[in-house]
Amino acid sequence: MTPPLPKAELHCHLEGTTSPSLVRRLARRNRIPLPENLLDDGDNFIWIDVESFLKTYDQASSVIRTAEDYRDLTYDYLASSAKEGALYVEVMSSPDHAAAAGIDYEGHLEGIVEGIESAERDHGIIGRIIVTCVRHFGPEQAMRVAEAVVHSPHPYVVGFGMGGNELLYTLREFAPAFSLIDTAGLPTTVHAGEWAGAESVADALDALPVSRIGHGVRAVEDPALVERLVREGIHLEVCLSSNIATRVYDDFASHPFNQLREAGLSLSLNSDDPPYFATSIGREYLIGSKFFGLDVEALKLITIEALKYSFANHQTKKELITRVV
C-alpha cells in the first residue's frame, strides 16, 4: 500500500477535534448529561449559524473536565491525523475552556503534553502546542493566559495566539498581551479575515506581532493589502471546509485559495474543529486536489510551506522537511 501523502496541519483547536463519540465518552466518565440539542441522531453537532456553532462548541467541550481527559483527546487526534499522513500537529488549546470546567493551566497542559508524547511514541507524529486566548473572553483574560504561558514555559508550547468572535473588540487592546509573550521570545498567530473584512487582517498586522494569520482569506478583498502580506512574509492558516461551512463563502468554487496563491501568499491547508465541519487534515488535502486543481507536488509544497512557518524549533523543521521531498 502506498504510504499517504506527508502533511502538516498549524490551525485545528484541540477542544474542537473531540468528536461525538469522544464527547460521549468523556461525558459518562465524568457523569456529565448532554444536551437534548447537542447532537443529531446521526451522531454530529447541531449548529446552523456561527452563534449557535459557538454554543455548541462551548457544550461539547464542557465534558473535558480532567488532565486525563485532555490526554485521551489530544491522543485520539494525532493518531487519527498519523493515519491521513501527518507529519506534525500544532493544536491550539484553550486555558480558558479548561478553567470552566476546573482546570488550572499546568494541569491541562499536563494532560496535553503527555497525549503529545504517547502519540509520539506509538505513531510518530510530532505535536506541539498554541495556547489561545479568547477574543469575546477580553483583553483583561487575554493577559492572564498570557502571564501564564510566560510563567510556566514549556518546550512543547511552542506559540500563541487568539480565537474567537472578530467582531468584539479591537486588535490594539489585546496588543499588551502579545508584547508580554513576544518579550518571552514566543511566535504569535491571530484569527483574523474570516467573519470579520480584510480591514482586520491589516489591523492584526498593524496591532499585533504576528507572523501568522488564523484564517486570514478575506485579505483577497484589498489587493493591497495582499501585497503587503507577500512583502512581509505573513503565511496564513487556511481551513477550507470550515470557510465554506460558517459561510464566508457559499463554495469551493468562490473560495479565493488560488488566488491568494498566485500572488505568492505562502498558504497551509488545515482542518480547524474538524468534527464540527465533516472534515479532517486528509480530507483537507482532497479537497485541494479535487477543487483547486493542487498536484502531488503542488500538496507536497504546501507541508514545506506549512513546516517552514511552523512554530516547531530549527531541528524539528529540518528533519520533518527531509521526509516530505
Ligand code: HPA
Contents of the next structure:
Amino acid sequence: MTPPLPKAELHCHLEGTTSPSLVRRLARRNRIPLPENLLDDGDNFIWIDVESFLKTYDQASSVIRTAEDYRDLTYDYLASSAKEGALYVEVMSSPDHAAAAGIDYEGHLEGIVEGIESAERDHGIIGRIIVTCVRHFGPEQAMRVAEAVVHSPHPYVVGFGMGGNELLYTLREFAPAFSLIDTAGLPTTVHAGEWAGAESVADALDALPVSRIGHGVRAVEDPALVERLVREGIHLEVCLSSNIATRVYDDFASHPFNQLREAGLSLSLNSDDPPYFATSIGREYLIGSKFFGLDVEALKLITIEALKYSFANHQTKKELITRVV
Ligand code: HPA
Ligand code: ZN
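Can you give me the structure for the form predicted in complex with the ligand, which would complement the form predicted alone we have just seen?
Below, the chain from earlier opens the complete complex, with every other chain and molecule after it.
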C-alpha cells in the first residue's frame, strides 16, 4: 500500500475534536449528566447557526474534566491524524474551557503534553500547542490567558491565538494581550474574515502582531487587502468544510480558495472542529483534490506552506519539510 500523502495542520480546536461518542464516554467517566439538547437521535451535535454552534461547543467541552481527559483527547486526535498522513499538527487549546470545567492552566497543559509525547512515540507525529483565548469572553479574560502563557512557558506551546465570536468586541481591544505575547517572543494568529467580512482581516493586520489569520477567506471581498496579505507574507489557515457548514459559502464551487491561491497567497488546509463539520485533515486534502483541482504536487506544496508558516522551531520545520517527498 502506498503511504498517504504527507499533511500538516495549523488550525484545529482541541476541545472541538471531541466526537459525540467521546462526549458520552467522558460524561460517563466523570460521572456527570450529558448536557441537555447537545446530541440528536442520530448522535450528531445539535446546532443551526454560529451562536448555537458556539453554545453547543461550550457545552460539549464541559465534559472534559481532568488532565487525563486532555491527554486522551490529544492522543486520539494526533493518532487519527497520523493515520491519515499528518506529519505535524498544531492544536489550539482553550484554558478558558478547561477552567470552566475545573482544570487549571498547568493541568490542561500537562495532559496535552502527555498526549503529544505518547502520540509521537507511537505514531511519529509531531504535535505542538497554540494556546487560544475566546473573543466573546472579552479582552480582560484574554489578558489572563496571555499572562498564563507568559508565566508558565513550555517548549510545546509555540504560539497564541484567538477564536470565538468574531462579531463581538473590536480586535484593538485585544491588542494588549497579543502585545504581551509578542514581547515574550511568541508568534500569533487570530480568527478573522470568517463570520465577519474583509474589514475584520484588515483590522487584524492593523491591530495585532499576527503572521497568520485563522480562515481569512473573506479578504477576497477586497482585492487591495488580498494584495496587502501577499505583500506582508501573511498565511491563511483555510478550513473548507467548516466554511460550508457554518454557511460562510453555499458550496465548494462558491468558495474563493483557488482565487486566493492564484493571487499568490500562502494557504493551508485544515479541519477546524472535525466532528462538527464531518471532516478530518485527510478529508480536507481529499476535498482539495476533488473540488479544487489540486493534484499530488499541489497538495504537497500546501503541506510545505503549512510547515513553513507553522510556529514550530526552525530545526523542527526543516526536518519536517525534508519529509515531504
Ligand atoms: N470559529 C471560531 N471560534 C471557534 C471555532 C470556529 O470554528 N471553533 C471553536 N471556536
Ligand atoms: Zn477555528
